[in-house]
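One chain is shown next in structure tokens, namely the form predicted alone.
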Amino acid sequence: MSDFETFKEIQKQMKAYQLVLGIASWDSNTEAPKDAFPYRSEMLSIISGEHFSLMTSEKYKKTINSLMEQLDDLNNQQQREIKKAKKSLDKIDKIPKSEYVEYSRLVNMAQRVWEEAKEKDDFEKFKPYLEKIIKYQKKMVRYREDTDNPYNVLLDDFEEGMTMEKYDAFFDKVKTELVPFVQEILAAKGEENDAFIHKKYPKDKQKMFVEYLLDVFDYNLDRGLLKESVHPFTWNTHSKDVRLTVRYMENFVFSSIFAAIHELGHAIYEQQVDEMFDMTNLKSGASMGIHESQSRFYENVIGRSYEFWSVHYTKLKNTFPDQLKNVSLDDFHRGINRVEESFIRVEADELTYPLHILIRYEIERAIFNDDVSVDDLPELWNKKMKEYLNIDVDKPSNGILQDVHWSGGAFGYFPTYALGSAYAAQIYYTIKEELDFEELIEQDKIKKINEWLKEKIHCFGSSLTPEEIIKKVTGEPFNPDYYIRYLKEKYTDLYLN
């Protein structure tokens, strides 16, 4: 057998690990009862072991090291897969298999209990967890690197290529050019009519406009799923098995409507995904910006625009009679994309959503490369909620507890979603120059962009870096002077014109 034969072999039997440790992790997010967790933690914590064992086994390593000796004579995408496995190897090689299975405990635990501290508003109660899961991430990074500077490790574990030198040049021309323009934007907004947004919409109903929508953006159900959850999320373990979850407000519909529309982006890129690479470390997207992209585009790009809900609205106001009785296409179409000072991130517009985004990333930084401690961390969020959006944080399910993401250790995943709407933004004008996309969202042909995305980002999977999609999709490479414009000739067009 080939080393390379032996590499495939051994893959194998990872994902067979990584299919019961994902599948328990949706049971765990959707349906498991409050008391099975601490049972759960522990018997996960020994699957986590054991696929630890054969992540790290001298004989993946040699065969691993043999590989990257010989890539001259791989293909470019067999070259791809051995990089990639080879970094994943090098990220948890030196970390000792007891510490990688007790951080494995720790956060089976963590987000349940986050869950409760989030819906008691109790800081105290996650805060022990939140401390743990910090230790253990900056113990962690420096098993993998000795640097003085842990945030870029972590970054760059979410989008590869990516550093804090990027990322603040990136928040340096949000700040600079977003931060006065949404001044001038709430500065001019007037009377709405947008009470219709908070009135009571029957979770029931919800459910079957989303059911609708999941048709409407061609969703497949014969390789995907729908249910339910605290925070929506998309989850996959190849194009085949692809399910999105969301959550129904009965006083917000658009959380649902929206969060829908967001996970279909991931879900549908998901499904798209060559099968080809199905069986091979390349299956998921090429990284959580690209993918971020994705959701972005179909949640506010495609979601959000009049010429959908031109479409779609009759259908709505059906479902919601009452409801809706007196709001106009304009009416709602202007409350779907209304600016304000926000709370909650995911429920934030889209003009205000980067500076949501810009806090995370400073706290974040904060928090890896100057040691700020746990115990400071509802101040210094409330303090930046004030600086950037003039909000006065009332309770911590509103700050610092209305994320998932630490729960589950994932810091440096939040740049991405900025970054991700940058993509989407740079996307949207090159789509606009191949095809009549207006055109198609209000023919209901969304079906046709899907075809444009999958032939352009979604077949490649993650076998092209994300800088590559980027060049190859749009010609050039990452420039967030797209993402000021869209959101500056949108926002105008809505608000002063």
Given for the second form:
Number of protein chains: 2
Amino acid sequence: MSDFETFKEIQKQMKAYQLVLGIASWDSNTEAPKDAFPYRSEMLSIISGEHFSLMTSEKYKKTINSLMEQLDDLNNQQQREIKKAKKSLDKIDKIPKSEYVEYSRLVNMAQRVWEEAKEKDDFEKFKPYLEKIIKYQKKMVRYREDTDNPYNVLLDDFEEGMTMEKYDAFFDKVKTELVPFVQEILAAKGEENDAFIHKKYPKDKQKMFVEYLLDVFDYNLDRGLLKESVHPFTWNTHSKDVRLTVRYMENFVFSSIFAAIHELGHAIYEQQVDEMFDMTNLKSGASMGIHESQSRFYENVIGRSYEFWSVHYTKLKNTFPDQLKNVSLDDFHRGINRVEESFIRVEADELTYPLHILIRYEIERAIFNDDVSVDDLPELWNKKMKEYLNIDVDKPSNGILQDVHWSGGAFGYFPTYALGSAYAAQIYYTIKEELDFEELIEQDKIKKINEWLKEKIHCFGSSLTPEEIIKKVTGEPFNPDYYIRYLKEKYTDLYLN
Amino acid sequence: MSDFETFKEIQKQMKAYQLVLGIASWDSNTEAPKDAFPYRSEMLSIISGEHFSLMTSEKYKKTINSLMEQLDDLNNQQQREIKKAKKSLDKIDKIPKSEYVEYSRLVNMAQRVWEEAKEKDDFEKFKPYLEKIIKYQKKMVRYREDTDNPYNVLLDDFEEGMTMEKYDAFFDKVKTELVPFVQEILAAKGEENDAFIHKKYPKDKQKMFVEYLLDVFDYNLDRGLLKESVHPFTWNTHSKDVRLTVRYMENFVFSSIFAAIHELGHAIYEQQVDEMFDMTNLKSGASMGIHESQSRFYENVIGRSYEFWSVHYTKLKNTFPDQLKNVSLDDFHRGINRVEESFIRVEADELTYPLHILIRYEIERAIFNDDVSVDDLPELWNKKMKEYLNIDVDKPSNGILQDVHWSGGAFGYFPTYALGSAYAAQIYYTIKEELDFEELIEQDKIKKINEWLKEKIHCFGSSLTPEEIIKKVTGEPFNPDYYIRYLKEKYTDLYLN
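Would you mind giving the form predicted in complex with another copy of the chain, to go alongside the form predicted alone above?
All chains and molecules follow, beginning with the one already shown.
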């Protein structure tokens, strides 16, 4: 057996473990009963341990290292597979198995505890878990790299090539340009016909409308399904099993509609990856940032456009005739783009959204530079909310406890959300040049837009790097100015003209 | 580490594999999208292979064999664990791993194909899979044992100690006593007010009523959940995660109601196993037959009794006021116990049910004695339906394709259903002596009945054999006469008096 064949064989075994761990995680996050968790955590840590053993086995390491010497004999795709595997290997090779197993068990439990803590608005309940997770994260970074900037290592994990330096420059632009612009917009806001937003929209009707959206966006139900969960997410094992979840809030219908369109962006991306990658480590989206660019593109650029609702508003109005009585298309369009100071990131409007991320970025940065203790996090969070968004956080579930990420150990993830929006804006100015973008939306032909994105981005999976994709699609490297331009154009038009 | 500790350690690893395979199977059977299956089957066969390697590792074999020599040094529970493990080991030890992996892949695919074949009423589609499964089963039996009666080996797999000889005697009694009795009952049937049975009962209302039943039977929702699937089933990983599914047929409300009560019997059994067994191989019910005795007991003895509906019929009537208008409690009670010639086993009445099993038993018996080819199975099936139930099967989905079992390789399973009903009858005559059985049902105190069953049967998991349980609970060995007596008393009372 050649080294490359050995590599493929071990990769396949790893994929098998990832599949069952993935399915178990889907189950845990959507329906597993409360009392099942202690036993389940213990058992899953054994399977994670086996996966880990495989990933760090001498045979696998030897094979990868040997293949790194023979790169020239491999074709482009094979080279990318090996380099990607080598990078993953380097990331974990130095972590002792027992700690990896312990850590898996911890985050399994922590996610459950976080859910309860959030429900009971009790940060103290979650705090010891958060402390342990951060401690583990710092320790694991140290195993991997001798660095003065542990946060850089985590940032790079979620977006290849990104560093504090680059993010500082990006968020500096966000802070300088957008914080005052948001205040300007908020000051200019007049009386709106927007009482409809928080009327009661029954859950079953919302579900019907979300199912309609699956069809509008040409989501393939032979390759996925829609479900409910506490926090909306997309889940996939390969291009033929890509699922999404939403939650239904009866007093806030936008939550399910735009979470659905957002997750559809992620899901359509994964469904459109070429199936030739199914059995490789290139089968999933290129990076967190590129992924988020797609979900943001679908959610905001398409889903909050006037053109989109000019064709689908009738359906919505027929679904909710009482709630939307006397609400014109104009009212509705302004309603879905309403800017306001709000607590919850996932329900924030497109303009204030990057400020929510700015806060998380600065807090994570401080955590990993040892500038803040976990005890002080709620206060720090609330202080920044006041500074950037000018609001007072009333309870932990509206503040520090709102997101699932930290309970899963995902530090360095949040910044990719804002980066994704910025990528999306850059892609938007390109797609407008190549397609009759607005017309396609108005003609209910999102399928054509899917096809363009498939050809330009989706089909490649992660066989290209984020930088390569952005360059290839837009003809230039990542440039955050498009993002500022996009937001200023859109919201000036909506509020200042 | 002592041998027993080594044994426990390997058992725990095996349980971890069983957990993830179990969750994947739950997902496959309730919601996984159509196109996901080829990739999934391939990956799951790798995990099954790992599980198999563990089960057949030299270390594990050596440990078990060594412990078999030291049984006297172990306590009762430990002895039972080792004996049970030894028995399982002997069953698979002789099957080559590659064939086990191939076979797992085959049944994974076959279940999907069966579903499609049933939907399209196309036996030919399923036939090659069925042939292969039977071939594998025969081959695997031969690996295990040099026997002239391969079916005996399978019968024993599903019910310890059972043989064709014993089942022949049992089914002979069923055939001699019940086939003519059923004809007598059918001849005596008069005009009934039963048009309500096939009225339209909307799915969402059925679901509400089934949720009400979960409460009536004191099913613990912190340890399980209710879902939908093509074929109702109960699923569990340990006493704290025990789930059940039903299906909702809008033109046949009894289907969801009695499937739910049936599955609740299985589920409550599993939820009531003492948690001290969670980490052992004794954590699940004692046998298929004992399990089925519980589901049949809940479904038929409790769920179809006059006393049960005297307290719950009002709720049902309030849920379906139009459908049940002018239907008295008496009409309803006769309706749920209506005897008729019918195609589908899972919807058959309590009296004709054992005749459905008789057919399957005789066919399986013939398959494994090489008396029939797969080509001839549909015809053979239809012939027996005519002979015992006097009806002509119109299409495969009403005949040979109706059950999931064979697509999963489960031959020897069906007979335990009838055996379970017979156990249930024997238990019924005991419980009546020890509790005010009918009064408890009338007073909506099924919890008390659960407690009795927990103390007498459920709490033991499989730390006792089926024979030990029946003897312990009823004071005598299994005696099928109780079953014939129970059915004759009940249906004489309903139809002949």
